[in-house]
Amino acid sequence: MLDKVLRIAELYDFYGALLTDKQRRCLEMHYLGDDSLAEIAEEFQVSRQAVHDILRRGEQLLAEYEAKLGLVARHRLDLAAITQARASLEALPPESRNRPETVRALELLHQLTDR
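Return the coordinates for this one chain only, taking the form predicted together with another copy of the chain.
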């Protein structure tokens, strides 16, 4: 379940703006806010089944956008390369690792991978 939540959060971060307001709101409440279907149903004054359908449709759309565009996958590859570059620099002996040029580069790479 955690994997699914993280996956949806990742897709939502990239493509959420292409969903309808209601799909966005439901996904946010359920996956980011951890609200139950019953709580969301009450908020929207609809049935639990309706909430279930909205969530399912939203998830499906996010997956379809990624299948077409692949921008999350592309971003992951970039992050993997940046993480490798960081590891390589971290492995430098102290006299090189602690130079201001290296420290600055590591800082920049750190910001990219730790968002």
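Got the form predicted together with another copy of the chain; any chance of the form predicted on its own too?
A lone chain is what you will see next.
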């Protein structure tokens, strides 16, 4: 279940803005706020089944956006490449690692990977 929550949260970070307000709010309440279907249903004054349907549709849309656009997969590849470049620069001998251009590159790579 934790894997699903993490996957939905990751997809939501990239594609949440493409969902309807109700889908976005339901996903936030359920996955980020850990609210039950009953609590969400009460908030929206709908049935638990309606909330279930909204959540499933939102999850489905997030998966479809990723299948078509691949932003999450691309982000993972970019992050892996940045991490590898950072490790390579950090492994340089001190005389090379302390050159101004190497120091600037490492600072930038640290900023990109330490978020």
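In this text, the rigid core denotes the largest set of C-alpha atoms whose superposition between the two forms falls within 1.5 Å. Quick caveat, the model's predicted, so the values are computed rather than measured. Positions refer to the first chain, counted from 1.
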Degrees turned by the smaller rigid body between these two forms, as judged from C-alpha superposition: 18
L109: CA movement between these two forms [superposed on rigid core, Å]: 3.0
